[in-house]
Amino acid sequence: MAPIENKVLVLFAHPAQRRSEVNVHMARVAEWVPGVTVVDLYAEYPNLDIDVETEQARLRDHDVLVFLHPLYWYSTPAILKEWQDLVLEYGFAYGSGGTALHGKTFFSALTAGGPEAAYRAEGYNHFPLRQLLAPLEQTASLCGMTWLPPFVLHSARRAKEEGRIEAHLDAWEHLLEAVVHGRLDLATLREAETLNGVLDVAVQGG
């Protein structure tokens, strides 16, 4: 087994799990994969409660942070906004002495209900999604951590009667194990809309 480069932290966030097809599915398969500590945010923080000190300690012995949830709203759950707002304080993330988050790196893996094509200055939705992203690709830049664009399911209310889901669920685990193990090229994916579309070029050595 190739060893271990970086530390993955997924947070996972889903407020509503026994209604979701696909985004417990990822949070399970991301626990099988070694290197990565999943954390399911609305199961150990039930009432909002972040526990500042614990969060900022999960952030600094890991190299790369993960939100995994739905997007609602063309943003994310409640409680990782809860949780930026809290965790990512002065000090510590950015400004005078914010220095523990530099050098890391920053990704959402997301489900959408609309398709891809909603996703466009000509679609339902106006924006492309990672413009829609752009407060958590600024959140990146302040903190000094490398920005990647989302790994994305559109259309995830179809997905299941579509048969989707078990291809998504095998890119998303060979995603990470391509972070884990230091095989994507950096360079290759930031510019990118989302990762789907670029993962096989990216990923180096398989």
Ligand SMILES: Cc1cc2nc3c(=O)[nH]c(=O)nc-3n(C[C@H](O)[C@H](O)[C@H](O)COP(=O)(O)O)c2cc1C
Contents of the next structure:
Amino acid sequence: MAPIENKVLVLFAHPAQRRSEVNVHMARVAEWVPGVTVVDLYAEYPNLDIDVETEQARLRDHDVLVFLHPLYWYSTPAILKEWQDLVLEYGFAYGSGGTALHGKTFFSALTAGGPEAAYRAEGYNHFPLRQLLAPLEQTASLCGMTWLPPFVLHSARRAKEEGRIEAHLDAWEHLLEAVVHGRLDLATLREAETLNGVLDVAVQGG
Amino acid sequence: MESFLLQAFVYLVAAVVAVPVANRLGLGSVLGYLIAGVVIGPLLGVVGAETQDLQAYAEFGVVMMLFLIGLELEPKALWNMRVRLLGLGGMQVAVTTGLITAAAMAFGLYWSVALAVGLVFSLSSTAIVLQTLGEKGLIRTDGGQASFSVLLAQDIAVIPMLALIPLLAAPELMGANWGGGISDIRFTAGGGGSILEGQPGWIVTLVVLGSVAVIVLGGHYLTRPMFRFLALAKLPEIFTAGALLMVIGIALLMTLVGLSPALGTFLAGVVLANSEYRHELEADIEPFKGLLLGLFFITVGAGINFAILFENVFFILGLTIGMMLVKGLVLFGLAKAFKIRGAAGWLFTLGLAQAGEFGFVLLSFTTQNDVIPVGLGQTLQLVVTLSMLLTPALFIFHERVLANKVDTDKAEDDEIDQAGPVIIAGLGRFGQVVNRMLLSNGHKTVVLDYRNDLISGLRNFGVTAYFGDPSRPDMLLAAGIREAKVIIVAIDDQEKAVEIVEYVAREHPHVHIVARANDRQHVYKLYSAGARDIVRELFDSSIRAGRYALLALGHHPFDAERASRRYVKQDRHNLALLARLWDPDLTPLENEPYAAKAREINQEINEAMMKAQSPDNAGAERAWTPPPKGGKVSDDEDRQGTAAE
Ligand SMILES: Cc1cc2nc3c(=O)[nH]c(=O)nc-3n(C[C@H](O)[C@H](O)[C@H](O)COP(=O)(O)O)c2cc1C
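Moving on from the form predicted on its own, kindly provide the form predicted together with the ligand as a structure.
Full complex below, order starting with the chain above.
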């Protein structure tokens, strides 16, 4: 077995998991990948009462940070925002002495109800996903992290009926393994729209 | 017996009629008592010479008042006051004495007589001023605090004055042994002589210091076992008897060694200020103090000798006004020097400009010691009385005219507001948690419980709590309900809890009530008594147990959390609906609207249960519901969907 190069922290946020058709399965899959830690934020903090010390220790302990969540109003579910507001403190994540995250990597793994075509200037969502995620990109940048484009499942509400979920979960598992074992060429990935398409190209010797 | 009853009847009638009327007219209770005295004494002549004897007993009210003041003053607070006590108070006594002595000498009095007059007039009336400040809620304001320091300094200064006065007697009248001076000190006119009569000075000093030590150490170490023992009797009047016994015992001890009983009880009060019995003692002594002080003021009014007054009306009036002017000027100057500004400074200046009851004491003492001739003594007595009579008028002047003009008092009001503590009635497991939570968030609490063993036990762990039955209104008053913002009614006794809620909601509507309830019936009773924040003692813990069960059954923690919140919300809503319909005079079955609502709620609960048990329950909750499958999210969707494909 290949050695673990990067420890991956997946912060999973889904407030209505009984209804989830994709995200819960992605979380289950991630739990089985060696080198990946999955934290179900809504389970750990049902009161949204986030423990800053614990979360900062987790960040220090990992090399790659992943937000796993459904896209809610072009953004993350509320608890991930709360997590950012509380955990990314001055002196820890940014500002003087705030170097704890320097050199780490960040990306989102998300599912969106809308089709890919909707996330274009001429589509009904008008903005490309990457542009909608600009706040996260800039957050990563201020914290000194390498930002990667998101890993996306579009038309997530039809994926089950159309039998697309298995393939997506496989791709997700491969992506995580590639990240853990350092088989991704980050430089190539940074310019891509999403992580989905470029995966086969970027995985070295995969 | 009959004459005693008659006397008591006359005094009580006078008080009961005059005081409420005076209060109604905004004159304050002190003036009411004084007028009552004038009416039954000089005016109607129903009481006569015996008022002088009565006054001796009534002065004990001052002793009790100082005990109560001491109780409110922790030693630390006293220490913090030292600058004002010595500076403000000391200066007031010294400068006033000096000026009045000079004036008296200008009138042609011999210097020793003049000095005695200066001393008599330098003192103000603790009884009137503190009573009035208390009634008007001004004690904690800046002006009130300054006045209080000066009064306290004066009370302390009485002791060396009493020692000094015999030395002022014409030389041929002086005894060979000056220590006899102290030994003659009496505070109450009817009191006995000191046991130290004729002893050498160093013995006197030793005994005096010894008695102070007895008070401090006794107050610290003996009162607790004593009150614990008394509490065993579980009879409130025994506790009252114990409290009286302690105050009278201290006064007796002080009189025996020739010290001021007022000072002794004040000291005892300070020592007990941290004790768990503080509020109980306050509640027990307060009514005695009030009645005795009232009696004292009546005797002052009744004792006015109008014959002498009318002979020299202008002279005596002139003296009174002159004396008050001098005192007022000194106070005004001090207020400026000590930066007591605005309305506070005026309160200080006008409030303390009179002579006081200690002046009477000094006067009778000086005439006994032949320092001041009897005739002059009577005139001076009239001056003191008149100045006391004028004081309520000055307070009214301050209130109506000055306090409104100078608007700095507003801020002071807020300060009292801020300091307003939380009262926790009942220190069982419920009250303890509330108490710790409030304390850890920086709030001051006053905790009351009538279980003595519990309080002593918790005191060992550093919990500050006071002994006393919180369902007694006087107990709550002593605990500061007037200034409180919140009361937590946390006692076990359901009936008493309802009583407390009723009382507080009725008499102190500004206090927010949080009440602990036992069951639903109790909730309804508390609600109709006026409580709005009602906590069922087992409700929240049962909810948590339910949540744990949901978790164990495999619910996601966030779902379990939301399910319990939803349950709490629904249940409290239903309970509030029923509480509004509940009628204390009807059983739930007789109460038709109540019964109908209860049936309706039951029906709803059943329906919700059926729904929750159906298989497609996952979609039941209305939160984070995605759009339906195949449903449109945008009108543009169809048009663009194909275009983008
Ligand atoms: C509150 C809410 C907001 C949503 N906002 C968006 C959105 O802005 N854009 C989008 O494409 N889908 C949106 N959706 C659809 C979700 O992204 C979709 O239901 C989810 O990705 C499906 O994943 P799951 O089955 O794991 O829940 C929203 C859904 C909800 C419940």
